[in-house]
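Shown here is one chain on its own, the form predicted alone, set out as structure tokens.
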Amino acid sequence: MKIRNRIALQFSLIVATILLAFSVIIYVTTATYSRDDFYDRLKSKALTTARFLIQVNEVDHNLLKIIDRNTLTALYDEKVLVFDERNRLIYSSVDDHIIHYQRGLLDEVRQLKEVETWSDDNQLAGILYEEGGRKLVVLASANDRVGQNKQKNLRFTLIWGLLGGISLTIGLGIFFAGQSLRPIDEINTQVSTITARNLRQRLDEGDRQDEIDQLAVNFNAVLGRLEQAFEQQRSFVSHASHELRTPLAALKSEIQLGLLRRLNADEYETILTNLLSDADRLIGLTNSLLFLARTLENISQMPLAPVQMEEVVLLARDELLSAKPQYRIEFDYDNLPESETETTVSGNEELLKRVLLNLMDNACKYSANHTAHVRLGTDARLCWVSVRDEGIGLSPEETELIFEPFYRSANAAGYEGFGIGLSICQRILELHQGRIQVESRLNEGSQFTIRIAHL
């Protein structure tokens, strides 16, 4: 079912329920009021008849009957009966009609003093009239034909009003739901024209006042991120191809040189050494590319556990010094943490160690003294680790590009590397809801700081 029809149906059901409840309340309230009013009139008639019969000596039974028949307030099919203490009928307003009642009704009237019931299709009211030591039971019965006609007309009006109101609600609901959802139809039409070749196309955002306009705004933002992801993918493939082509070309050249003419053992050894170096470069580049691709996976696939940041720093330092003993790493605290939780973060130990390994290796590699200064600090919310060097540094323009994949600064051309490490570090920190910042001065050194919320 379309949203337009579903909204119209739900709205119509709500309105129909309200109208039905409103109609039932009106009908029941009117019927109750009409019935109670008629019973009051019957009681008043019974009381008047009893007073005439007992208090006015000049009025005998026959005269009272004439008065009952000719009064202006006479009711349809009206009958009045008066009984004495022994349940003997002492007065009847009509002789050719009787009121059907049971003997127990008289006793009930004496006990309750007032009774409201039915006699066939007529309403019947019974009262206990006490005067001059006498206790008379008066029964008055009549048919409220006027009230019934009014209730019938009211019922007819309410039913047709209910049906008309529901029909009108359904029609207007479909119309206005269609009007309200028309912008969504337009968005669907525009979205259907967007493909991978025209990701620059954007949806009409209107005046950005209602929810549908905000949907278009958010969808345009998604398109922007998608376009950026496509651009990054194309850039990644382009740079990866370029980086892979260089060692592959070197491999091919060395092999062609070996096949061009016969060489002595030393020359073959030199070629094999160069081939091994190019193969190691290819393996290193491939491993870096694979690791970068894995860091783009969903965070839900990355196991998280409490990790002590000082332990990660020490593990990364020991692993780096084991591989490159000529490096020096100085570690200290910015401030002593008050508890272990201040340096405990939720993360993946291996990935965080990879970040610190990369930062320490870069600091030592680009410093003339091969020394990295590592400091750990905490506050009420964050734990941070800074890695500082006294190396070649970066210009302000380069600090904005340093985290792009395969980007290398101009003064780093003479150093080994692929320009992937910092991009990997940034991706890992994003997976940990952390961030990495850089402060650098050209030819003076750089300081990289990672910040993660602690437990």
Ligand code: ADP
Contents of the next structure:
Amino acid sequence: MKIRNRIALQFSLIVATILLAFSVIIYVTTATYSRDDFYDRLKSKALTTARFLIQVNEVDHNLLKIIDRNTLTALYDEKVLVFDERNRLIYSSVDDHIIHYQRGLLDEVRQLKEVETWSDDNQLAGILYEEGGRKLVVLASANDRVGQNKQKNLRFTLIWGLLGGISLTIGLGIFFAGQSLRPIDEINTQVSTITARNLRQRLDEGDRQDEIDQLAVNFNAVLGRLEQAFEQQRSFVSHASHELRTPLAALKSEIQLGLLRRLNADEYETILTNLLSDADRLIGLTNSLLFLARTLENISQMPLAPVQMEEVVLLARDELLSAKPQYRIEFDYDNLPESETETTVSGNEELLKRVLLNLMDNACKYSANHTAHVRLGTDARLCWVSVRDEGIGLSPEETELIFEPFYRSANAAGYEGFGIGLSICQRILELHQGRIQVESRLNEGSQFTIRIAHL
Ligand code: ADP
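What would the structure be for the form predicted together with this ligand, rather than the form predicted alone?
Zooming out: every chain and molecule, the one shown earlier first.
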């Protein structure tokens, strides 16, 4: 069932129940009031008749009958019977005393003093009238035709009012629910046109006030993130293929060169050495790409354990120096805290080593003295490691861009590299809820600092 119809139905059910309850209360209260009122009138009639009979002895029965029938307050089908102590009928307002009553009624009236009951369709009131030692039982009955007509009219009005009210409620409910849900229909239509190819499209955010506008705002934010992710993916693929094409093209031209003419053994050796270095470059690049793709994927599955940052720095240094012995790493021990827990973070040792290896490698690679200065320190919450060099440095605009995959600064052109290392470092730090920052001056040097919360 559509939400619009469900809301209209629920709303109508609630209103119908309230209307029904009100109608029943009004009907029952009016009926009770009208019946009680009629009994009161019957009792007062009975009382008046009895009073006339006893107090005004001169009034003869026939005259009383005439008075009874012709008073202004005479009721429809009105009959009054008066009985003495021995249940003898001493007065009847009509000649044939046709009030049907149960045998025990007279005794019941004597006992209870007042009784209200029915005689066929008529209401019947019985009272005990005591005066001057006499105890008369007076029965007065009449048909409350006016009251019944009023009740009938009321019933009619209430039933039709109820049906009309419910129909109106259903109609208005469907209309207003439709009105309120129309923006959702519009969002639905807009969303159905969004595909991977037009992620730039945005939903209409209205005046950003109500819940549906907020839904559109949030949806647009999700679209924004999706678009960014798609864009990153697209540029990653195009950069990666571009980077892979260059060494492949170099490989191809080397091979073509080798096939051009017959070469001597030395020339073949040179070509094979070049091919090997190009193949190595290709392997290095594909490994980096694979690693970046993996770190992008496996955010939640990364196993975390306490890691000693000081040890990681030393491991990275040793690994770098054994691969490139011409590099120099200077470790500054001055800031080391006394407590070991301050340099212990929750993380993945392999990944953190990769970050430091990359930072130290860059520092040595991009500086003429091939030297990296490493410092480790802590504050109340964070453990930080900074890697400083006195190398080629970066312009302020470039410090923003170097963490993008494949971005290389203009002055790095003469140095080996693919521009992937720092984006991997940034991903790894994000996985550790940490940060990487750079301060740099062109031609003066750079300092990269990573910060991670310690235990
Ligand atoms: P790669 O060094 O392989 O090019 P990175 O992702 O590690 O890739 O670095 C991206 C770019 O950031 C480098 O190409 C270089 O332009 C710049 N960069 C990184 N480290 C330094 C540094 N220590 N000094 C100057 N520039 C740097």
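Each form is matched to the other, and the largest set of C-alpha atoms that superpose within 1.5 Å is called the rigid core. Positions refer to the first chain, counted from 1. All values derive from a computational prediction rather than experimental measurement.
Superposed on the core, the two forms barely differ at residue 426: its CA moves less than 2 Å between these two forms. Once the rigid core is used as the reference frame, the Cα position of residue 39 differs between these two forms by 2 Å or more. Superposed on the core, the two forms barely differ at residue 371: its CA moves less than 2 Å between these two forms. Note on residue 82: its Cα is shifted 29.7 Å between these two forms, core used for superposition.
We note a C-alpha movement of 3.7 Å at residue 186 between these two forms, with the rigid core held in register.
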